[in-house]
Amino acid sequence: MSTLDKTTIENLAEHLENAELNAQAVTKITDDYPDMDWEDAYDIQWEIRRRKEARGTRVTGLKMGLTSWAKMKQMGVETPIYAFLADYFSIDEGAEINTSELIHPKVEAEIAVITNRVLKGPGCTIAQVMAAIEAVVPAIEVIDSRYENFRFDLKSVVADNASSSRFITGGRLRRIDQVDLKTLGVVMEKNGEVVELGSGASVLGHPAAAVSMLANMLAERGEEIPAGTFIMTGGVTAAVAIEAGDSISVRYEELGSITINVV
């Protein structure tokens, strides 16, 4: 049950979207609205999405966040979170990440998938997800919380579209039968040094579990995952802070590699 009225939700959506678009940090919104609940948080996120779409921005995908059991335990939550990806978040491989457009960016290696049929909850299973995956895609997500000094709680993060800001795809696309999503290994290097290692199993035990959970969470709002959706399943590695001058390279088993330069 929502605790915030429609006007407050619209105002908070405008506030957080302006923070994102202007790269200006703000205090976490639960400071002013301590009683807001999860439904409020997602209402704000969906209002940010509505605002962007009303201006002609296209939503080009979805993402899951907080998909590691260790991270959930650390944050004291039982469920991952989801968010949307806007068209201008996408950066071509080889292009530069411009830190002047961001507040305090971090990068995570991700395994992404593209679906070829509708996925609908409740009751969406991993088997249904596996049957619906057209391609497996390597990706790097650049997350950028809009909250100053990284002071936030999870409801504030959900409202802030789960810190979404940029993502890069590259490497090689593979069919689902060409890779083992669970054991797929990932190595992240920063300025030539290995900083993170991970595998698909880091994502809820299996990246497809994140997609089935996404379908089931969307069903609570009467929404579904359309056919042809690009979905980032969640960080395979921990998030690594970046600043101008850094070079990040991620190698994916069977999927090639992605390199980005930070300016």
Second form
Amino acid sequence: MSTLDKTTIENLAEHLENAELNAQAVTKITDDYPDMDWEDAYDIQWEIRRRKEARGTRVTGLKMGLTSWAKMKQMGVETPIYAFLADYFSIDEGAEINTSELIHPKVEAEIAVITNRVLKGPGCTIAQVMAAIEAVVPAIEVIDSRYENFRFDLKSVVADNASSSRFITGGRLRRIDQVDLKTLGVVMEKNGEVVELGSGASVLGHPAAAVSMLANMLAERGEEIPAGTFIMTGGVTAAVAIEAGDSISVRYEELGSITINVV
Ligand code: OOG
Ligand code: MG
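And the form predicted together with ligand OOG, for comparison with the form predicted on its own?
After this comes the whole thing, all chains and molecules, with the earlier chain placed first.
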């Protein structure tokens, strides 16, 4: 059930997208619309997606967020959410993260997958997801909430496309039978020092569970995960703030490493 009318959804989408494109923080939208509900929040996110696609931007992937306890605890929320990834979010490994384009970026170590068949809920299972994983890929996500001080509630962050901003893939690709997604270890280093570590099981007990949850959440809107979709399953550990001059390196068991330099 939505509570906001179409014009308000469109205005809020424009407002949040402008905050992203201009790298300018705004107050969280639930301050002005305290009664907005989940459907409103996703309506705003889908309207931002529609706006970008209408301008020729391509959606090149999907993500789940707030799937690990470390992330939930850090942000003070307990429900996973989904969002979309646009073509210009992708940065090649070796390229730099430019903080002048961002508000207050943080990095997350993520396990990503690429699927090879449609995944459709309701009732999508971990087993169906595992059978549909063509490749397991390491990723670093750069999140950048458009809200002041990176403070928000769930509805505000859903509307803000789950803070999505940039992501980097690299390392080495593996087939699903070459890794154990649960025990897959992840170590994040900032300027040569270990700052966060975890394993795949930190993500909803099994990273594939994040993908089945995504299929089941999309089904509520009559949507599915198309074959060939790149999906980030959510930060394994808490997110780490970055600033110009930092170097971030994440090592993934069996998947190599990804290093990014922040300028
Ligand atoms: C929301 C996005 C969370 C993840 O991997 O958990 C996310 C946020 O924390 O700003 O991308
Ligand atoms: Mg993330």
